[in-house]
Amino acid sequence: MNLLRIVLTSLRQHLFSSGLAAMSIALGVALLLAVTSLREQAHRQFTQVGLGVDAVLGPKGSPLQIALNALYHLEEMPGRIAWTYYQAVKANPMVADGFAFITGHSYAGYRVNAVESRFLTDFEYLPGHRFSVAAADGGSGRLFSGKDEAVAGAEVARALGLQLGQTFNPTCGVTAGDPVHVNDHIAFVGILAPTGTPHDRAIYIPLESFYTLEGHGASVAAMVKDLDHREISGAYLKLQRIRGDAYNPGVTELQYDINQSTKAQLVMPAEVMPRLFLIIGWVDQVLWAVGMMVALLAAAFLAFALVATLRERRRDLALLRALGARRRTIFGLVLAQALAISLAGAVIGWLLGHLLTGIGCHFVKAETGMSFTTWYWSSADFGLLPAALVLGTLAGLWPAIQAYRLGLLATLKPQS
């Protein structure tokens, strides 16, 4: 009989213990497995490229905030600039183009924006990247041409079950129970297609549209033609790049110059939402360390239940010495058993892992419109076999070197 079949004849006859044993190893990896690829996706996701904005011009307040609301449709934007100043900006030699939009409006739970008509066939959510509401791409419609016509991000779409001419009562504010424009009727014409991206997330109005709506006051509505006293949420900016694709060093002293005044701040995307991982680190730290020690106790069990083993079969071994097996053989048996019920579980732990990640994806994009995939390849998938084989050794060493010191004829003895 060679080593591999008694192996898995000793794991066959002790399959409770040794099952349990990969299954405890299994939860640790797939805990440890799903940490970590969500929080690199995450990671890569919130500071792709500003989601195609280099900035983001906004009012005084929090930037993570700003960048939150203007990128992400989460949070409030904390206040108004004025639309003359955002032509002052847009106007400098360092801003290559620029956006205004209001945020502040909902649907349904989903945030209704009001953009300037170019946003949507000028402006590139990712390089060489534009919206479409071509029906090849995915998309169905047309874009927008009236005060009283949206058009609706592809996962709106979906989970509202949207059909274009269909109308809707925007909500004059985010949160339930905000008073809804009860008289401003508003038809969905045009369906984007799928970007990937949070703007798959958000209904789209034209600016004017947002002056114009009921309620909002006799100020507010002469904003149409008053531009002297226009004000809008923010603006995304596409700034000036040199060779390598640098920013301008002109940049850094628009940048400052718009921060040291009263009236606005330029938010960098790329300097701001690495802070949100600052701030949330510690949850995945924690996720991480649980799961560490959910491994770790896995491997101190799987060494117990194998010393529990050798004991039941302390003869079984002496006999394979008497028929010529050498300690180094007897050593090896253990050691390989180890091992085996180790890849097991990582095995077992990859599959869960993944599932888990996939349930986790499934929440990311409800909450954010952050597209993650399930099976991303995160560094936690390529060290795992390395790191099995590492518990593996770790978990088998003292029962094997038990079995190595096996005495044979103290173990061969009759018993009374």
Second form
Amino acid sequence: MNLLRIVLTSLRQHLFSSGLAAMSIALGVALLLAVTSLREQAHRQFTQVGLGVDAVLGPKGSPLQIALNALYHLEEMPGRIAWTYYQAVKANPMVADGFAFITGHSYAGYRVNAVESRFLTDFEYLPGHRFSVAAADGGSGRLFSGKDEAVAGAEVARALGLQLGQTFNPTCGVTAGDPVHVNDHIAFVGILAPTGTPHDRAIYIPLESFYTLEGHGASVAAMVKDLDHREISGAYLKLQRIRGDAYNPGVTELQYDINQSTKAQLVMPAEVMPRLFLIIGWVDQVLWAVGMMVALLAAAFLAFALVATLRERRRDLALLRALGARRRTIFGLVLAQALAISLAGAVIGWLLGHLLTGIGCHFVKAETGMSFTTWYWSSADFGLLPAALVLGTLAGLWPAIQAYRLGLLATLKPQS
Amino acid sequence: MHHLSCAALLLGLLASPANAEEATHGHIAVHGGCLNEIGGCENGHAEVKIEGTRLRMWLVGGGNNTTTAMRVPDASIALAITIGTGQPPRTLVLAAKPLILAEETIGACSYFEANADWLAGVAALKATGSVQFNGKKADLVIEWPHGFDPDHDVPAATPAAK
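Having seen the form predicted on its own, can you show the form predicted together with the partner chain?
Next comes the full complex, and the chain you just saw is listed first.
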């Protein structure tokens, strides 16, 4: 009987305790893997992807609040900026393009944003990717062309079961109980193809439609034509970030100039969003700590399970010794058993971890519109398997040493 | 992970050029220039940068407010510039260039600049002048590229020409 068969037979004989030890290791690995994967994906999405926006021109207020409102359809914009100021910024040579928007309306829990029509045709949410309503891309209908028309993001359309031609009354606000524009019936004429970004979680109406919604008052209605007094919530900006092959220092000067004004500020998502992780970073640290605790407890449980198994198998191991097996063979047998349990736990944990990530992705998409992937390869994918094996080895050392020290005569002595 | 971040920060700090810290005296120089105190560190600074033949100067706040523009009523600022030992000072008049997006105007302006061919290739200079800063006439001393910080600087001789 070779070493592997002895290990497998022993595992089979103690299936319940071995299985429990493997499952506890699997739980620790799964938790650590899911937390790491979601954290790394979130960090990447929030800080690197940038959703096609180099900068957000917004009113004075919290930069984080502005970034969350403009890019992730969360929070509220702290004020408005003048259209004329936006035009002055857009005329700056550092600005490659700009797209004005107005936030502050909603429908069925989803934001209704008024945007320049160019936003839906010219804006690249990812390099080389523009919005589409083409059926081949997964969209339907057409882009808006009239005042009482809207297009819905893919996630909104899916969640609300929207049909082309269906109408809605926008709510003047983003919280429950805010007044509804009951006399403004806006029809969905298009559904955007999925982008995998928070843009999927908004409904878009023409910028001019916002000013003419009933109840906004004559002064706001006049902003359709009176550009000198027109106000917007902000604008997405594309900047000339690179000059030659290097970062363009003009971007810093543009941000400095705008931030000195009393009217507006330039928010760089890449600068602001990492602050969010500083604020909420403790959450994943707590989850990580819980995962580590589970893994350590699993290792302790494995050690105790092996010691208990050893007690039952003392005579078997002594017999093996009597048949010529060396002390180090016995040591290796117990250690191999620990490694086998750890390996099984790590593999099950890896699968379970990705399953947990998949469930997490579903909730993240529902809450933020961001597409995370179940099979994202995080640093945990590469590190946890060897870590679990090392932990298993350490856990197996104590029972292995006990087995190594097993006295042959004392163990085989007949028991009365 | 935390240790890695600390290590990266440490490496970053170690890798920073020593003169960057010297030129900003621990403050933030938004435009990458050197900071020169105006009437004390807490009162304000002139951030100075030379790009080819252009000398640029931003008047900014004191203490930790070096990212905030300080507007002054001066339409121009005359500087007496010494480049090398024994060289006679040259006069350079910086004109107010209002930052349009900051809603500045001449008379309430924080940015000044001037062009002079002889600035090209200058390795170091010392300049003196005056400015109406925080409602009072203040002496302006500029030491480029290290910055003027009388509280921390060791008195140095007039910079040598390149």
